[in-house]
Each structure stands twice: as C-alpha cells, then as structure tokens.
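As a starting point, one isolated chain is supplied in structure tokens, in the form predicted on its own.
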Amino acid sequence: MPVLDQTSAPIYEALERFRSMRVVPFDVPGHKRGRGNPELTRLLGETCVSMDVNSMKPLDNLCHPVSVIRDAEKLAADAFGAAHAFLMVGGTTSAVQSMVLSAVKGGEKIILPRNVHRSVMGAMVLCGAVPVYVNPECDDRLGIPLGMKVSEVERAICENPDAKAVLVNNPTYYGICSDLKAIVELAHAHGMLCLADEAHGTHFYFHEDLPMSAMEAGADMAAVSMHKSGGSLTQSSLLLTGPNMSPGHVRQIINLTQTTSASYLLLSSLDIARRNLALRGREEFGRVMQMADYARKEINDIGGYYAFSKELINGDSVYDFDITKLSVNTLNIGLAGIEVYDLLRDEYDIQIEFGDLGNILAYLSIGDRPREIERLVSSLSEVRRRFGKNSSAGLMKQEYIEPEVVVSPQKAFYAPKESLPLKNTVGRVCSEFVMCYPPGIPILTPGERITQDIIAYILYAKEKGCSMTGPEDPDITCLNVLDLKED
C-alpha cells in the first residue's frame, strides 16, 4: 500500500483552487458568496462565506465521493489507523447513530452501558433495536458511573448469545476507560461486533501515553468527535471502521440520515484538523497532558476540591484514565458542580464544559494555554473562598440509578401516551427522554419505569440549575408516559 502524504489537505486545496476560478454562481446557497446577505458576510468574513458552496464536480459529493472527499477520507483512515473513515457533518450524534444502525436492526439486541449519550438511545428509537444494559459500578466518593467490567460484559453476552453488538464508551465524559481490547476480543469470540463511542477520545490516536484507541483495540467501528479535542469546526466528526465492515453498506446507512447538502466549511475543517493532528498531534497532546497534570495539582492544593486522575485505576471498571480530562469533584466545598459551573461563568467569565450534581469538567485541548489554566485555578480558589460552605449536607450525589426496562425504546416512543404532572408519574413507563445536557446521558429513556428516586433526582437537578432537556414539556413539569392500556 502506498504511503499517504499527510501534509496534503485535498478538500481545502480544492476549495482554494475553486476560489481562484471566480466562478459565477447560479446554484445554491442563495447568499451567492455572501453578496445577498451582507450582515452574514460582516459576521463571518468574506473568506468564510465564499467557501460556503454547493457540491459540484471539482469539489466532489459527500454522498458518493469519487475525488477530493474520497482522498480526504483515505488520509483520515491512514491517520487514525482505520480501514475506512467517513467524514460526518451532522456531529458525532450522526456518526453514533450511523454506527448503531449499521450494526443492529429492529428486534435485535445490543449490549451497552446505561451511561451512553442520548444519540445511542435515539438510534434505538430509529431502528427498533433492544438494549441489554451492563450496569456500571459507581464511585461512591464522586457519584459517577465507571466503565464496564469485563466479567459483566461476559455475563451479558452469555445471557444474550443472540445479541449482535457490544457498545463501549471510550472514554466516558469524565475520562473513565473500560478494558476495550478485552471487550473487543470477547465480542468477536461470540460473533458480535464491537462499537466504540469515542466522542471524547479523538486524541487517543496521537499519543502513546493516552488510553488505547478503538481502532488499535480492534473495534469494528468508532464515532470520533473531531470538533471536541481534534480542533475542527463544531458539528464535524468522523466515523471509523475496521476491516470487517463493508464500507459500501456503512455509506448507505449514513446516507439515510445525513444531509445531501454537506457544508464545505465543515468538510475542509475536518481535512485541515486531520492534517494538523497527523503532523503535530503527538507534540500538542503531550503539552495538553502536562497542563492538565499541573492544573490538577494546583486545584487539589486549594483544598476541598478533588481533581481526580489515574489513582482511580483498578484494572477493571476503571481500566485506564484520560489524563487530559480535568474532572473535579466539588461537594466538599459545599457546592454542587452545576453551582460552581454557573459561578465560574457569571462571576469570572470562564465557560467550562459542564457541571453536574457533584462534579465539573474543564475541557482541555490543543487550543489551551498556561495563562488560561492559571486563571481557572485562581477562580476556583476564589469560588471556594467567596461561596464555599462548611458542610456538604443537603447536597445530592450524582448516583447511578439502575433502570427497569419495560419495553423497547422504539415501541415506547411511538406508543399511545398521556401527559401527567411529574410527581404523578411514579410507577408509570416513560415515553420520552429526560437528561441533563451536557453531558447528555439520559436520566430516563423511552420504555423505562419511573421511580420515586428518579423524580427526586430530576427535581433536585432542576432546583440546582441543571439544563434539563428531552421532554415535550420544556419546563419538565409534566412527563409523557405510556397510556395505561399500553402500560
């Protein structure tokens, strides 16, 4: 196989050639290189709007690439060690859903942890697959779900030998990694595919001191969020496949839901970001790891906070830890994570990734610099001094609540339903999603039994200011539940 030139960026280069041609546009988009929308041009700049163009022969077509997009996909596959790479412009949600839809059909089982992103559950609503949950262990101090134990995955496989696939988070939002290689081998030994949600693991492919990537572990498919730690534009992503997957079949699945009007801004950003990571990723992520380690030490020296890291590793449910994730438990300063999240933004002009009931996450990547780290650390110290409380009494830990699955997500989502006040739904079967976003891990999914603990959790999260999404009622005063005749 010929060695590919990772200094090349074929989509970007084709766009530059196209700009120099001064083509008169009698096609879409209707702003005609920005001339029809001067306010948009002032906001984004002439270079940006001039590159917001339609698919055409010189620029290829994402639905059926034969030239520059195909070349960019080959370079991405080479950079990530995959058999094939698909450029995705619908975010990693689209990549995850295409991955799941490529692996399972209606009525087929998929083994997965319950702490998956909403996109996984959305895929099951779309295709009718049936979830088999591997309930994760929880860390009592942090109140977060951990990875999947290999023994628990094996038990689920033995109890469900007809399952078609196993899905693994690599890593979780908090940086927790399961033993992916062992799970891949286990799945393959039982004739199942292994899929990885690597929305937060793009950087794993570019430094040997980071956890093992899905392609290195032998996974069949991986959804990779290039726009998170990889540096491309928001909403751009990659879907990677191994040698056992038919690229033609996967492309057909992608084309069921992905736009036919792909943004060349997103495509070129993927192309340029891949080139940057291939050429400089190891150096850049080495620097990110150093910054994260420094920040953890400084935050832990403040007192009260707990910025956790590799000390959590136990060889099983925490097989490895992504040290670029600056995850911090806040309960011992007497504040919920979401409260610290809000204070950092409102009082100190610092926007971190998310805050939940007990933790915050500051997302570090290639665009961060030491002076921003210093500002974050000093602001956290000020938050503790100004707003911290002597007791964590009354604070609820974010604990994993084991679901009772009554019917499949698809059946519940489309079944006859009724809307009830939140407190009156205990014992009923939910027909919609409820989640804090971010991280976007559902508290309830369609088909699960609503319990008093779940209601208490939702009410507490609302009280503390968590951004709750999913239900038809935006205020979440009511929930849709299955009609009793269906329940």
The other form holds:
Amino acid sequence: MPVLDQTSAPIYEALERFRSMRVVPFDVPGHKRGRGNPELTRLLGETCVSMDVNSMKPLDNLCHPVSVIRDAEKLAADAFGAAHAFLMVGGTTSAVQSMVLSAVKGGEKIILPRNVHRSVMGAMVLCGAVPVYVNPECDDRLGIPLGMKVSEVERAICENPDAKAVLVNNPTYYGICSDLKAIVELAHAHGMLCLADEAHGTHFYFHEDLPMSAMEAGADMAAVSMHKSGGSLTQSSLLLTGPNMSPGHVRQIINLTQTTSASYLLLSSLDIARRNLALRGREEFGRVMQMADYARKEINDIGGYYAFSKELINGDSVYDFDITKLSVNTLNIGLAGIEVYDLLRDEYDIQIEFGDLGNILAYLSIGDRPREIERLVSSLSEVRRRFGKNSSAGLMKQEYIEPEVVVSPQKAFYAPKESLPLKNTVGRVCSEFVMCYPPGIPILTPGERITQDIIAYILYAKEKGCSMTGPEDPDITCLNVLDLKED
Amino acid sequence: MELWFREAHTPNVKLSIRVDKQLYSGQSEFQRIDVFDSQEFGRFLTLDGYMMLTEKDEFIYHEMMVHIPMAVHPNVKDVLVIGGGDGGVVRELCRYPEIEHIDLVEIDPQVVEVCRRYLPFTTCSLDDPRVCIHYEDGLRYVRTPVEQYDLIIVDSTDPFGPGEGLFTREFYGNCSKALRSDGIMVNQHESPFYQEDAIACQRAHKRIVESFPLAKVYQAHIPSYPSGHWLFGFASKKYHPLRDLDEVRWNARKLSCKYYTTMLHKGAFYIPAYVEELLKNVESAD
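Any chance you could show the form predicted in complex with the partner chain after that form predicted on its own?
All chains and molecules follow, beginning with the one already shown.
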C-alpha cells in the first residue's frame, strides 16, 4: 500500500491505471469513450471523453467511497485542515444546501446575514427552516453590504436561543470577512453550530496573509468552491466538516440530492486541484495577491475609480479583507458598475465577474498573468476617458433593505398565490425569489414583504441592464404573491 | 550536415531556411530568443520560433514603417516606438535631424541585449542621444502620456503571445490619447492572405477604425514573412497619407533608401480588391 501524501492524486492515478487496462465498456455512459459521439469528441478531445466513465470497482463510488475516492477525500481533509472532506459534483450550491440540511430541520431557526447566496434560501425552501436575519452593516460610500458585527450576532442569538445554527459568509462576494473565530465561539457557547459559506474563500487555506479559514476558526462545516479560486472544473466543490459533525450523517444528507453518476472529470479535477494547491498554493496565491495589489494601485492612479482594499478594515463589520478580490467602485466616473461591466465586454472583449449598481468585481486567480491585468487596467482607463461623466447624479447606490419575514420560505413557496403587476405588489408577501445575477444575492425571497423601496430597486436594476432572475415571469413585469387569505 | 529552420505559416504551409549555424538561443522572462546565420537570408532573429527579421529583407519593413509617416507629417519632434527592440525602426528615425526625442518601449530587455550583440546592423542608432529606452509593457506605457507625441510606431510581434495587448481596442484608444491633435500612428498590421492572419488583420483594422478618424492600410512585399504580402496601418487624427504627402520636401532630404520612394509611397496605398473587401466589411459596421 503506497503512502498517501499530498503529492499523490488517487482518483487521477486510478483513471490513468484504468485507461492503460483498455477495458471494453458494456456499461454507461453510452458514448463509449466518445466513439458514439464524434462531434463531441472533436470538441472536447479524446482524452477528455475517454475519462468520462462510470463508477466501478477500480474507480470507487462517490455515494459510498471505500477506496480511491475515500483516499482523495482524506487528502483533501488534510490539505484543508478539516476532520472530513466530501467531494461534491453539484456545484457549491449542493455543498451549501447539504450543509444547511445537515444542520437544521423544518421549523428550526438559523441565524444568517441577509446577503447570503440563493442556494441558502433554496435549502430553506427544501427543509422548512426559518431564517433569522442579522442586519449586515452597509458601507455608504460603496453601497455594499459588509460583514456581521459580533454584537449583532450575539443579539440575534440571545433573542433566538432556540436557533440551531449560525451561517457566515467567509468572505462575501466583495471579499469582506466577519470575525469568524469570535462568531464560532459565540455559537458554540450557545450550543449552536457554525456554518461557513466559503464559495469565495478556497484560497484562504493556503496563505497566511489571507483571512482566516473556516476550519482554522473552528467552524463545524464549510462549503468551499474549489472551482472558483481553487482551479478545478466548473461545478466541482468541497464540503468540509469539523470534528463535531458525524460524517455518516452528512453523507446521508448529501446522498438525498446528489447524482449517483458522479462525473470523473469533475472528481479528478478536484483531486488534481487539491494536489496543486497543497504543493504550490502558497506561492501561487502570493503571486495573485501581488497582481491584485498592482492592479489596485494602477486603477486608483487612473482617477475616479476606487479599487478598495484593507483600508476598509474596522475591526468588526469589516474584520478582514481578501486582497485577491479586485473590487472597484465606479460611481465617481459617473457610471454604474453594471454599465462598466457591459462596456468592458462589448467594447474591449473583457469579461469580468459582475457589475452591480456601484461596483465591479474582476476575479483574479492562479490562472492570471500580468499582461491580462494590463489589458484590464488600460480598458478601465479608456472607459473613463470615453464614457465617463463628471457627475454621479442620478446613480443609485445599493442600499440594504431590511427584510420583513412574514412566513417561512418553504410555506411561502408552496402556498396558494396570485400573479400581480410589479407595481401593484407593494405591501404583499412575495412567494418567489428575485435576484440580480451575478452576484446572486436575493433582493426578495419567498415569505418577505414587498415594499416601495424594493420595487424601485428592481426597476432601476432592470433599467441599468442587470440580469434579473428568479421569478416565474422572466421579464419580471409581474410577481407572484401570496393569496390575501394566506397573508 | 543539414540544419534547417522551419516556421509553420499555417498548419499546412511551412517556410524552411537552411541554417549555417545557430549563434544564440535563450529563454527570457517573456519568450524564447534565437539568432541564426544563413546563406540565403544572412543573419536572422526569431522569437518563440517566429521570424522577426532577416539581414536580407529587414530594410523593407523598417523603411516602410518610418518613411511613410515622415513624408506626410510636416513637423515630427516627439516619437514613440512600441516594441522594436531590434532597433531597426529607431535606425531609420534617427536619419531625421528634426526629430528631438524618441521613446522606445520594449517589454523584453533580453531582446535588446541579444540584438545589440548579434544584429549591429539594426541596433546601430540605439545609443543616439535622442533615444530613451524604457523596458516596460507597451500597453502600460501608453496609459499615462496625453497629447505628447507626433508619431507612434507600433512595431509589435504577432497578436498572440506577449504582443497580444498591442492589438487591442484599449491600446489603440490610449495611443490616440497619447498623440497630439495632428498625430499619426503606424502599426505592423499582419498579412491578409492566410485565413487566420486575415482574421487578425481584420480585427486590428476594426479596432483602429473605432479609435481614429482616419485609418488606411498600405502594403509591402516582405519575402521572409508568411505569404510575403504584408500590411501596415496608417491611422491619423488629421493628415491623409496621400493628400498630405509632400514629395518635394521629402525628396529634398536626399535620404537614400533601398525600398521606399515617394512614388512607391503612393502605390503602397492601392491595395488588392480582396483586401479592400476584407477591410470594408469592418469599416461599414460602424
């Protein structure tokens, strides 16, 4: 039995062994190493389609890992300092949902910031848990939601001593971290679990100059988007658990919704990405931080733009900042973030991660090179020269609109409802999600009261060209609201 | 012994040059640099295996990049050369006494170092007191200057690899901003012949058209480049390359050239029908 250490990649190695055996496939997938779908083979390449195979003895099975997948999970757990790691193939959405479903049941409360990803709210529709929102601070200048103050979390815990868990974004999409360690201690002191959405925090595990990771802070579970900063294929992810969680229970929850035909392309990409991070992550993320710092300096030198960083840190609602996130406020060049986002794509062939009302986010990772950074900075300089306006008048800042939760997301989602024109919904209870995507943070979730401010926000975001998703009516001219007798 | 340098001009076409000996091979931070001696083309420089210049035909490229704009613009004092670490463009520029300052922006110091050692026929004017060499990404360099130059010459490598940023909208836009109100930009514009090069050529033209009020292309025959048929871009805020050509003034300078004449200047802007078609397609899009 070979020694397992971070230089090995058990799934990848098993696939290589399997390939050299030239096994004749009379099992699924039916394309049979690509032969049955030559156009697909031409597009993806022979190596790729020949690795698209099914679970079998030499390759283990994700639903019940006993050999190479178990070894790969063990190595991932070691690399991330977790008690257990689960390889996930349904995106970080599935990791987040499994995490929430493992922690709370129907009717139980979970304390969380309102700027959670839609997947968290989706999990609540599935299981019937009730959200207790902690009001995140909002930065007035930037118009972005910050982290949770420890005192606010404490207040929520004291007001809801029956809550089962606290969920924390580590970090937010914009790179902002709460004091996770203090929140973990607080939750544990009150017998609650602490869960972390680390969709944007994979790299925290691999460099000491980055904010503290969930496992280091003692959190009970963390959903880690390996495919974002970690370098694995899109849709692959990790769910990490701490020593207080039963891995068997979490596995059962995962298997409720996870495919029984897990893709080996995704699994091997997780395995190889984990090895790469364990061996070279520190050096690579050091380089990413340098590039991000350089880009921030150059962008701030253009004038008008504000590429923000650690100066936001205030010891509480901004406890730490992830400097690999290149977030830039655009309001002072007289353009909304979403407008800059569109100009970069349409005029300069540059696709960035998202633009909201006042900011853009360029995602930097281990795949970036200085020459692409130069293109981004030069394009921003040109956007300002060609399209910038002297005044930011008429631009709306994103403001935190405190939600009024009238009924649980699950109840609202399944209750009898009617469809009303957007403007006639003020005062009614929404029964569906409304989101700007990205970043995919809900503006409305099922069970929340619709207000005039919310309608104004939706109309403005639509006008500026934000892509709005969620409602049954794709144009969002109508919204589904609860029948009055349910309200 | 047979030693051949081969460059694939397309996946299905190759040019081979018999090599007498290899003089240098090195890997810089940006690219692989090689220098060879050959019977037919004399000494030649390749970057990442792509032909940059040969002793035998470099005069065509360098004369066409420099004398065309210099015969049009009446008063060039400040020049920016982007790329061109081999010094060929600077050599031609230094023949004009009225030019006061030349900024040469080359990303790769090792290219200049190797050229100085092996290609003295192109680097001979790099030490001219008017020349200032900056080792920097050209895209970054042009972000700062505003209306500072009369002429910008973009002597780039191909639109893939380290030179990619020099074929972008943001680069041409920044060049336009760095030029004075009567400034001219001349750029290496690829070949219109083979399919992939033609697409790059068309894209570059589209982006220049979007950034300058006047954008024309002109051509030359360069035997060592893919297809031999090469284009250059002439983009300007004011001067027209033919209407503002001052033949008398240029010929009075009595500069001796091996390729450029004011007669050829006029002919170079008469391009083949299929190239006109290729370029017109992106011009009318606006």
